[in-house]
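Given as structure tokens, the chain that follows is alone and in the form predicted on its own.
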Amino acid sequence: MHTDLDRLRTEYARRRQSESDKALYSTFNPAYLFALQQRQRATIQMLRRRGLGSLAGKHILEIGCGSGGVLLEYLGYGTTAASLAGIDLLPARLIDGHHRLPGLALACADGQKLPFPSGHFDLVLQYTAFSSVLDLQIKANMAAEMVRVVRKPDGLILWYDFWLNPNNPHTKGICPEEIKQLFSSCNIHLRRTTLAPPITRRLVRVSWILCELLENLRLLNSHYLAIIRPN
């Protein structure tokens, strides 16, 4: 019987081999580039609003990782490679991921079945991993096992998805209120962040300031930002 994350695991490998989707996500690419840093400043606001100045010593794990990508980033947070760890459905991804950041723990999961104990992680992340999944109850256990992992009380959800990508559908946006009925159970801060990437696309050659003056009027903004923290 094919399933969601059947799905997810063919679309997933079709993505790993696009030379289009590699250009796109690209850092040489201006307009991932705009995404990516003004991504990762938001990110940095809301940790420090919540107190804190770094992440040294935080235990992070990291839904859907991919390659390592994310994780990578937050290397640059004060973190160490010993204390990350991700999970993804691709083996093959995984595979570059240890190619990228020798000896990281990352597993071959579901996400719906974490293979860590309650209460052993600081931060949980999900970048984009929610939103390509269309099966309902595929996201409420995986949110589930996201609030299970997180230590408490002082614990954080970091989640970073898109609420709308009508070009794609292979995904689906999530809301605000789906977020809340997902996480039903905890506080959530929420933030409207990522200028529309098409309009990035058309607006950053010309001007980044442009660029980030419509990010920061967020009317335009395609993603959402949210810690959320377990009661």
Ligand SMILES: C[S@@+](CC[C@H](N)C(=O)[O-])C[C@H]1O[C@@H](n2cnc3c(N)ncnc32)[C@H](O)[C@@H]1O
Second form
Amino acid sequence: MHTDLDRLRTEYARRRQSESDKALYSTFNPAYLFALQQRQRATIQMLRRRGLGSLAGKHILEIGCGSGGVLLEYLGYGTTAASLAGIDLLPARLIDGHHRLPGLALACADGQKLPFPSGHFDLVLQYTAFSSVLDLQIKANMAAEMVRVVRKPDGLILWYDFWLNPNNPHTKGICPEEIKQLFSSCNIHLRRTTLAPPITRRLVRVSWILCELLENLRLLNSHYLAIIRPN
Ligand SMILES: C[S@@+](CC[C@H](N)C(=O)[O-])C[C@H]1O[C@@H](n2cnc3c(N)ncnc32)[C@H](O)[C@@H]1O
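Structure of the form predicted in complex with this ligand, please, following the form predicted on its own?
Every component of the complex follows; first up is the chain already shown.
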């Protein structure tokens, strides 16, 4: 039987070979750089509002870490490599991650069954892993595992994912209602972020500031950033 996880493996094998995908997600692409920097600012703002001035000493796990781009960002937030961990379903992506971040604890695992004890992490991250899963039960299982491994009562889950991406049948945007269902036992604080990438691609070479202004209006934003605190 062809499962959603088989579909995901095939899709990412295709993307790994795709030159246009590599160009889209390169920091030398101004539209991607803009989105990345805006997301970092929004993340730091949100963490600061939760009283976190640094992530030093925090144990952090990313579910669906791919080739480690997000973990690399978190290394800049006061953490050390020893306190970061990532899991992903796809060995090829993890091998890329090992080359990029030698020594970091990256493991091949399914987010539905995390190989960690309960309450092990101060911060559990998910950046666009959920939108790459189409099966509702898999998403529910992943959310339950994230809640299980986060430390209670002070640990946090940080969510960054899009709610709208009509052009890609291999992804499904996730609205606030679905986030609330997935984490129904938790307190959730959400904000919209990220100017929709098709708009950024058109405008950023003309005016970076215009993109910032449009992003701050929130109306044209394609993603949600959320801080989720298990009760
Ligand atoms: C769009 S990529 C995001 C990668 C990374 N978080 C980033 O933002 O650079 C989604 C990743 O989620 C992973 N993923 C999806 N479902 C998963 C599951 N059930 N268990 C582990 N990883 C999963 C995919 O293999 C893929 O690497």
